[in-house]
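One chain is shown next in structure tokens, namely the form predicted on its own.
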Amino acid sequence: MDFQIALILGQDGITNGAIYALLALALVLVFAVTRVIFIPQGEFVAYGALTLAMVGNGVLPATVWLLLGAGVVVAVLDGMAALRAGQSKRLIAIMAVNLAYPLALLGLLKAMPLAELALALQVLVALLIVVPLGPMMYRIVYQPIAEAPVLVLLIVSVAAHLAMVGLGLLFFGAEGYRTPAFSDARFEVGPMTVTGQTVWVVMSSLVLIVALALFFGRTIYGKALRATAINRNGARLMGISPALAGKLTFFLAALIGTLSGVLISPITTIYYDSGFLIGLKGFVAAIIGGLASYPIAAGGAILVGLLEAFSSFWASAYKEVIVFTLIIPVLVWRSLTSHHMEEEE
């Protein structure tokens, strides 16, 4: 290896680790506000990619028709339980949101040419399919046990993550697409030359990091979530809704998953099952923070991104295998050095 490959390598790492690192973020944060160990992150990378594709090849993007069908569920959960508690006042609203807002947005995408549209109208356009699932996931299949043990919700997960991987296989087919590149463009870096993509990748995962950086600290649903992730009780008592809570996190994982996808979807081919191992790789560097600290997962998920392109160039049939590996030496200095505690009851 000569340093020209080198620096090649640790370009291929260091824009893997950022979404590595986004996505390290999102599971610490679900992890920390809802105990929820988030194995469906992945899904939303591969749905987010592949809804963006099927809009740019002009055709109705399926995962809408799941949208439209998580919004009834929803509606229908929320208005039972509105009307038990006295406030039928709210049914307007829950309707709007949950029916009238698939309805509105399937109307438009079946009048709209998708195919002419721009590329940041694509994009916008998926995130506007996606993103809406993730709080809806988390009313359908989280909220109702939500003071479940931890290894319930993990079982949960586990399920709720073949369900995703199931209706992927039925949405997109088995085959993979790739979407075009943001830009063309290519910069010079003395021996080593930058592709456009790339520095939409790092730049965008910088923006988001910090975007998310000033949402928790100077906004009050952050330090809303910030409470939550610290003591879920004393929130609860300071009136803080963990059912909200719970909500606005999956917003904010769907958001940062959708994105991912979006980001990769030139640079990869995406198959409906790609998001797994993406995700996995995201798990392992939040591991690394210990499922807790996000500069720590997002350091480690940039070295998950270097050890990930060196491998595939020194052993490419392991790579898999040598990142994963990573996951069991952090678990045995974690398990040495901290100090074991009883679930919170």
Second form
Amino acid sequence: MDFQIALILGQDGITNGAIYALLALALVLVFAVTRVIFIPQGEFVAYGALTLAMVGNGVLPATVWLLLGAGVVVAVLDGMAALRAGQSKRLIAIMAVNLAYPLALLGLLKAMPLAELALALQVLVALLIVVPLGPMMYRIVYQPIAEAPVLVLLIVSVAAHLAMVGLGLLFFGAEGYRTPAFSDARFEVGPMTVTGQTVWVVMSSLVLIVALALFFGRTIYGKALRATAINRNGARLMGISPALAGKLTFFLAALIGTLSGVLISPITTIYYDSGFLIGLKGFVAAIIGGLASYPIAAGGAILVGLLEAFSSFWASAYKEVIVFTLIIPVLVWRSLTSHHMEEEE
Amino acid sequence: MGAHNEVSRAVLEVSNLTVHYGKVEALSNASIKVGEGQIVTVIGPNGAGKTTMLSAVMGMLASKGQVGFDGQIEGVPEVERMVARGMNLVPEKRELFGEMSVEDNLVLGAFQRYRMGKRDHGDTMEEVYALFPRLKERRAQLAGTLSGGERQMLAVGRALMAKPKLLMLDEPSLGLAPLIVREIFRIISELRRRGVSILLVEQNARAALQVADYAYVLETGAIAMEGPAHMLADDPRVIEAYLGLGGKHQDMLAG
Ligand SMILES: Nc1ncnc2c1ncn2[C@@H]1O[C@H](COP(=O)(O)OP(=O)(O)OP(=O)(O)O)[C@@H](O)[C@H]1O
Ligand SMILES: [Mg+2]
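Mind giving me the form predicted together with its partner chain, seeing as the form predicted on its own was just shown?
Expanding to the full complex; the earlier chain stays at the top.
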């Protein structure tokens, strides 16, 4: 391998690593706040990418029907809860968010010439459809069992993941898609050619990470999420309900997942079931951070990306095996260096 | 005794509150009342169910019975709703956000108000700092690294950030040096002067009865005695069980 190839592989590794870093941050966040190991994180990547692909092809994305269906379920659940608590005033807001919004979006999408929209608008459409699925998923799947042990939450996550993959096949078919690059620019940096998409991916990841850091460090809602992660009972006593924290967290996770999908689909062909492996690599990075440390998880993600890139050159057939084997020394190292923390009740 | 807390307007009216831990009944048919602007104290031995009662009133524990707060009855109180309506609990375990700064802890105390569109936490924070200058000195320090007394102050300050109508304090003097205990009780009286009604659970019965208007004695999950605080302080049974022989016992312990 000469220097030239190493540079190309390094670039690939960092590009993918930036995406894994975003997913790792989302996984750490979801686990810290809700104790859910969010296996369906990867499905949001695939849904984001494929929804964008459908919009680009001028087809009404089938995910909008999922949004409508999930909205109906949430409206029924929340509506009944509001009536039982004698808060019928809340019904209007519940209907607006969960029924009126998906219907309005559906009408808008039917009226618009989707394929002719600018790429940025197509991306926006994909976000508008897929991101609300996050909080809805929390409401339907996790909120009713929010106090269950971590293991139960994990099993439910596996089920949710399988359901989303199945629905993905139904919505998008078995065919894979690649979306157009955000930019066709190429930059000559010394001996290396950097593609515009690489720059987009790395810069977007950095911007998103900085934005998240500001959100958690500066805003009261961000602090409320951190507080819930630190001390659930204390947070409840401040009026921060676990349901609110859960929905907000899943909103962020879905946003990160969808954006990752939109960013990665010009680089890699995405199939309905591609999300799992991508999410799993984010998960390896999150494990490196002990599901607790954001900076270590982000660093781990870059490591995973580089390892993947270089092993695909040297031992292409084994590249996934090599990446996932990384988890073993990491677990050994973690179990040696840190005291085992009993699961908190 | 047959006494009753006669008040013109009750902020909190709890009737027949019962709490079970599994099959064990930790609180049986407790009824208490806190009038507007009153300090009411609940004293009793360890394990009597005082913490249990406060948790159930706040909605942290499932309970049977009725909790009337600010003129509206809640069958089963729900924490976030109670906070929104102006009830606040400083729990026995304090439940601070240890890895966050003192100032962030305080800001979060105003979370529910902020959510309801009342963005005045900057002013409230200055009031809290005026009450606890020590917290202002330590504003950037992580809550987990505070001393026991500072932690207590932070827990009370954080609750005050919500501008509660009713403040429930679970053993605010726990583990504090006598000087700081006096300071805490001074602040409790000061809060009443500002119109906060207070439900105070205390081991330090002497200080609690001194500061309170009305008092309940809770024993093994049931209200055993009640009456105006100064009358309970003179009651021979209370003196025997909670105050010691004219206070000599406690004074001796205090050295
Ligand atoms: N989660 C729980 N599960 C089972 N029993 C409990 C639980 N919490 C409290 N108890 C029991 O309920 C009884 C009342 O406890 P509680 O904490 O209310 O007492 P307390 O009056 O606050 O005592 P102290 O003055 O020591 O704080 C005790 O016997 C306690 O052991
Ligand atoms: Mg107690």
